[in-house]
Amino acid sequence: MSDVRLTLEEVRDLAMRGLRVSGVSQENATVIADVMTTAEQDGCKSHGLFRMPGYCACVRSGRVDGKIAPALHDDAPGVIRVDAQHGFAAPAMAAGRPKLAEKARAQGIATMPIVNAHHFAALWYDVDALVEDGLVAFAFVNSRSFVAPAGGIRKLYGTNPMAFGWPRPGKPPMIFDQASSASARGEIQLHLRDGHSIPEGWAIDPNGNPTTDPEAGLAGAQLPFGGHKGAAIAMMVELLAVGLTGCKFGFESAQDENTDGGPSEGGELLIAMDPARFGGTGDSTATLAHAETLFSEILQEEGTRLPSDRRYIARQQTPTEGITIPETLHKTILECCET
């Protein structure tokens, strides 16, 4: 299978063309195209152009409204709720993020539930702008059920990722984004596409047997990382992203008709904190400087790194080197750009 090399400008152009032709508004397409382009720029293949056919298909099928504008509700001094109105999560995030940051600076801490949304992006993207602006941020989002609870074989939880970001003055922020499952679903899909086996412990087949076959793993159930510990975190994410927001649990959204390969409808919760409000000084300088001593201790040992370091390396390289995608995916994307 040969690859096609693209510049980041070509990535964005393809994303915009496909989304607009599929029925996404200019404003929403701009945000979503930035999500995919940024993912490609940072080497996050599972959330770049790989996602584009799903975005386009679920709009063309009418299951997701690509033109709807999100609605903001100022529910409390520390809560800004964004209703995606059955559209995509990325435009809802973009609409609510400035108000969330404003509230966090005024209150010290603020939250933003996003409801009735279809989330299909890398979760680190959702906290990145907040952390770049000097805030500490969490994000939690659920998906349709793909993951078995500890001791079970039935799909119940979503892959339920969480992201956490910490600002670093003069340096890229420390951000991690990880599923509560042993792997992101997109990683298994990439293994299947590329003809590779998956590691043991990622999934079980439909009969509950351990498998390294990505097709059998996708048909069966994914596994939480760390057994019962990861399952507990998956449950926590369901409760934060859905229990608090009144959206659909993974097993509920799994009952909806979804044959287009796009995202399910669920909820998301963001928490933003102003580090200047937690040290008793009204200034975040000492707080963030103290955190740097921890990072230094981690990096003293050979072989260690901070989360996101690989993304930042890729971010420096791709503007000049471009990115590659499989020829088959490129062909599918070009088909998305046709009326």
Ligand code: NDP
Second form
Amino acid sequence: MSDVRLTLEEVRDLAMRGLRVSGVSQENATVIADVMTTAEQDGCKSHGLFRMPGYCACVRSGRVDGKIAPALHDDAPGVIRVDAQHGFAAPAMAAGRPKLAEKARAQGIATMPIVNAHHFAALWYDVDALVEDGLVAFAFVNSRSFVAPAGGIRKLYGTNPMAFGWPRPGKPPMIFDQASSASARGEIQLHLRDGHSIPEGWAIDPNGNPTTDPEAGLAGAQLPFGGHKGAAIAMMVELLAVGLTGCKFGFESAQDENTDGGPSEGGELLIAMDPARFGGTGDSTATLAHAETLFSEILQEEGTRLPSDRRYIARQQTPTEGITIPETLHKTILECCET
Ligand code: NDP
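Mind pulling up the form predicted in complex with the named molecule next to the form predicted on its own we just looked at?
What follows is the whole complex; the chain from before opens it.
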């Protein structure tokens, strides 16, 4: 299978064209194209152009409203709720983020539930701008039911990622972003596409047997990372992103699904904290400087790195080197750009 090399400008242009032709408004397409372009820029293939056919198909099928504008509700001093109104999560995130930051600075901490949203992105993107802006931030989002609970074999939880970001003066922030499943579903799909087997421990087949066959793993259930500990995190994410925000759990939204390849509808919760408000000084300088000593201790040892460092290395390279996608995906994306 040969690859097609693209500049980041070409990635953005393809994303915009496909989304617009599929029925996404200019404003929403601009945000979503940035999500995919930034994923490609940071070397996160499972959430870059790979997602483009799914974005376009779920708008074309009418399951996701590509034109709807998110609605902001100032529910409480510490809560700004954004209703995506059955559209994508990314425009809702973009619409609510300034208000969330403003509330977090005013009070030290604030939250932003995003409801009725279709989330199809890498979660680090959602905290990145908040953390670049000096805030500590968490994000939790649920997905379609793919993951068996500890001891079970039935798909119940989503792959339910959580992200956490910490600002670093003069440096890009530390952000970790991890699914509560042993792998992201997109990673299994990429292994299937590329004809590779998956590592043991990622999934079980429909009979509950361990499998390294990506097709059998996709048909069966994904496993939480770390057994019952990852399962507890998956449950927590489901409760924070969905239980708390009044959306549908993954198992409840299963009946609304079709096979268009797009994301299910669910909820997301953002929490932002101003580090200036927690150290008793009204200033974040000492707090952030102290945290740097932890990072230094970690990095003293050979073989260590901070989460997100891999992305930052890719971010240095892709603006000049461009990115590659398989020819087959490129062809599918060009088809998305046709009427
Ligand atoms: P990974 O296991 O690849 O990475 C998890 C985190 O660990 C990343 O922050 C990564 O940083 C960091 N990391 C990896 N290796 C090391 C190391 N050696 N030392 C320190 N840190 C390290 O991610 P997942 O497979 O769990 O998830 C992939 C993506 O899928 C995520 O972006 C997630 O948000 C997304 N996803 C989205 C869903 C949705 O519904 N929207 C559902 C599920 C997942 P780095 O990036 O620098 O490698």
